[in-house]
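The data below hold one chain only, encoded as structure tokens and taken in the form predicted alone.
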Amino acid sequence: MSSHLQITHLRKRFGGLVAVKDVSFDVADGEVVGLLGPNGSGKTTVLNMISGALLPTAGEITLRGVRISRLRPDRIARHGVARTFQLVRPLPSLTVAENVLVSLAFGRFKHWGPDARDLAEEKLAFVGLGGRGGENVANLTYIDQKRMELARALASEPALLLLDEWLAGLTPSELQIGIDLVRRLQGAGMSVLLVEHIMDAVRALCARCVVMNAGEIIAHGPTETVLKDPGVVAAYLGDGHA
């Protein structure tokens, strides 16, 4: 598989606080590959510097062979990432459909009128609410939160998804359904970046991991070797686990 997204020697400082040190890994086409580390350990560093709410003191971040780590969020976004959030971030004061049909509108391809409404239906039906684009955001279970703003992120047509622990908070049979619409978009042909702290799901859905602690990559490969690392077993457990 080709390189889709390419890390080189990333490194972001906070005046003394260096908290992304020298990671380098990449994503090929339609892979998804797990971001693992504990609290604190810069994962969420990275993925904002991909989308470009951050700027990287050092290194560069490529799109599809393009350089996308000092542009703005908004460009970066017009080149295909996209990302979901740990806490779900609706626009509360619009339907289900209208908070889809924002990320249309302004997202790569700028698609308005009734073209955006069979779109917005369309990824909708894709994540399980078809049919409910009337519906009050704030009327929406926490899964069908989670669905809403999955299908936000896939509306602005994304070339790369960056899922920030997407699956937190769900009960098990919730869980599977969030699993589930993940390998669809593998199926799909997706790249995906999934941060996560639930196993079950990053063994399910990742055949290759990074994991970072105090942020730097302390394991990098397939998924079960890397969860079996004593380094990793250590930065999750302590030392008298390893």
Ligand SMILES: Nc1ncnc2c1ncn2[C@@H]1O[C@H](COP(=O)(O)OP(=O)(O)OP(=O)(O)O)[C@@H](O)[C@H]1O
Given for the second form:
Amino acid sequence: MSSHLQITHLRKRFGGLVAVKDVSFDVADGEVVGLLGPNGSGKTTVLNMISGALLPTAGEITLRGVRISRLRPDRIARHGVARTFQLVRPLPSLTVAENVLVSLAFGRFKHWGPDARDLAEEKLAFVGLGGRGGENVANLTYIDQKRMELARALASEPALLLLDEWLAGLTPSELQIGIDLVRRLQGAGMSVLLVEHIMDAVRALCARCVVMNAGEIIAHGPTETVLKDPGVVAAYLGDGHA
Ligand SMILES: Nc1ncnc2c1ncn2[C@@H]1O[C@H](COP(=O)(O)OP(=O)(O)OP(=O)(O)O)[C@@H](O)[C@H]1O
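How about the form predicted together with this ligand, since we already have the form predicted alone?
Shown next: the complete complex, the earlier chain at its head.
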């Protein structure tokens, strides 16, 4: 069977800057793949092209053999792609459950009414916020905001989740909770493309990594091998971090 996500010769030009140059990699069914690299290396631009927020200048993206590059973001979501953002973006005037209900109502399957309430509670329970749907979003701790953001992404029943530095800013104990949650996603059959700078999390979650620098892939393979690659150490990790 074809790879779940296949990216082939992807390129993105912003005026005079080529932010992504000839990037190719894949994510298999149920796999968590790390997408690493220094700031400005093009990782978020790749995620934006997968989710449809940006049109590729060239190249192809397919999901289970279906070409999704150049589809509208809502169409790509219908094919089973969801994402989180670097900055948590809750709707602050709504409750926790209402935030998830908005995603259920306007997302892939358009759930409304009691059915949607049950589903919202199911998604909240999955991320560890069961029974807390009535709380005000403003009162949530940071890890709980992250949980809620994940519940919103799960509202579309994604097959592939794009996590853009979703673990950033967590305390060490919260980080373990976050890592366990990503493992739950994988356990539930989802594939994950994880953009992350926290190497402990990458080691814990990703059997395989892709490393970008200045728009190009500089290493690709098993995580431990990639993190010891002299080019990756020089461009990204620095001495003493590999
Ligand atoms: N909409 C845009 N218009 C012009 N340039 C952009 C745009 N989006 C990104 N860039 C540029 O493309 C390059 C890659 O940016 P990108 O955000 O993809 O990097 P990144 O690896 O995700 O970085 P970070 O780890 O800081 O999030 C950068 O030089 C950035 O300034």
